[in-house]
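Shown here is one chain on its own, the form predicted alone, set out as structure tokens.
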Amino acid sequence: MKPYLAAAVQMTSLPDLHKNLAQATDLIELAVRRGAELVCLPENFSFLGDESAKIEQAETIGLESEKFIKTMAQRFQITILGGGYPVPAEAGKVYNTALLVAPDGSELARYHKVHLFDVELPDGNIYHESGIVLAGSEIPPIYASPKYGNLGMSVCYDVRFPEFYRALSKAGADVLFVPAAFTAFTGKDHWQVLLQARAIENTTYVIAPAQTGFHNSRRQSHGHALIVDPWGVVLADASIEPGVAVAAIEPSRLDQVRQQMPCLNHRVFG
């Protein structure tokens, strides 16, 4: 592992496939031009918006989405990561699908969202993820890069589940990313705090790409793409417009923490 730039995404994603691969890719070369070698999308990048209409173009979404990723690695010459975009499974449904892909094209790691969103929030709003997404059934192997350290994936409503987050951490992680579409209603108050969290207790970086502002008249996403060092630090904040949120991984730096938080050592349970 060395000192390199990563970067987490921010995106408005809206259910136009097509505009929302543009506005990727401009993001994805904002990013490169500012030295990122780590590029990683939010969830629901290719597509955000209504429900059925995701399933009837699931199948396009899907193919379309991978061989943007796998694109854009080669284009730009970087690893990169595509948080959550719909593949196909059984019984009419999809896989919410993170996908990680090296700059030579090739797939380095897939992994299928497994804690699914079905919640009824205060401000009225009703998420039903599970009507149209299956759930996955495994944690994902963790990927270790030579140059980048050892990768662990994740979704959104994921990062609510630690015991998850020390399973990855348990099998050697030093990078969890946390690809998401907050809602703007629980993101302001758990959005931070919570992946400040994963990163204090594992002793990891977080890589948090994210939706922001109106996907449709209902859907309001938080924003706030952050990147998280090990002590909790926020060292990049993308705020709440479409952009970019910057910052160097450095493994001196996980060391040091390491060294002098041991808590990794200390565990009496699990």
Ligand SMILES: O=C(O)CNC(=O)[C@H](CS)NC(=O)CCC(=O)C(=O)O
Given for the second form:
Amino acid sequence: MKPYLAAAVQMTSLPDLHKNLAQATDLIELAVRRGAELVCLPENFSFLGDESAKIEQAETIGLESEKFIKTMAQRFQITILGGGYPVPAEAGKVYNTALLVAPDGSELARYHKVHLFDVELPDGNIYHESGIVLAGSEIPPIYASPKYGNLGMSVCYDVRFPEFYRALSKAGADVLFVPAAFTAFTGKDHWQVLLQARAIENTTYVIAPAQTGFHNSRRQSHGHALIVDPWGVVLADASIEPGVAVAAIEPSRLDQVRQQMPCLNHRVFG
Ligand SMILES: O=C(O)CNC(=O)[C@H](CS)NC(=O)CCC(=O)C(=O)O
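I've shown you the form predicted alone. Could you give me the structure of the form predicted in complex with the ligand?
So here's everything in the complex, that chain up top.
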């Protein structure tokens, strides 16, 4: 594995599939122009809107999202993570699915979000993700990329469950993906801290693409797509406008930090 550039895309998705895919296309192109070979899209990149609209259009959104990820990967000859889009499951529900695709358009890894965001926030917003989403039940397999290292997937609210990432790092993860649509309310206090904690405790890179800004009159996302290194240093931060956070992923840095802070070797309780 040689050093390479990765990008965490930051966008403001709306309840409009085609507008979102157009925005994502521009941002992927920007990331590629900046040299990124591994480009990661946030949760809900292809659709962010009411649950009823999402469920009604789930089949189309699911198919179009996968077609889009594969087309972009081939067009730009990059590896793409499509973080979080609905794919019809059983019982009229969907899986919140993340997909990793190779430059030839082939599927490398797939993950169904395990932890669902059923939370009433003090700002009055009520989230009941399990109303339309069926929870996945498995920690995804690591994808061992010869060029980009051992890649581990997750989505958004998963970031609050350290045991999930410990399982990924025990399975050899070098890079953890946390594509998100974090709320502005929780994000201001929790987002960066949680991402740095996951990077530090697992001595891994964390790539966290994000939603930002207003999706409707009530719904605001935190932004700050980040790339964090294994020491916990923020290498790139997309701030609050749509854009990309680009940073180098370096195997020598992984080796160095794991020597300086060998905490993974000192585990006692699993
Ligand atoms: O609801 C939308 O349409 C966009 N958001 C999402 O799809 C998901 C599930 S509701 N959001 C999160 O998991 C936020 C977690 C979070 O913000 C936290 O853990 O604090």
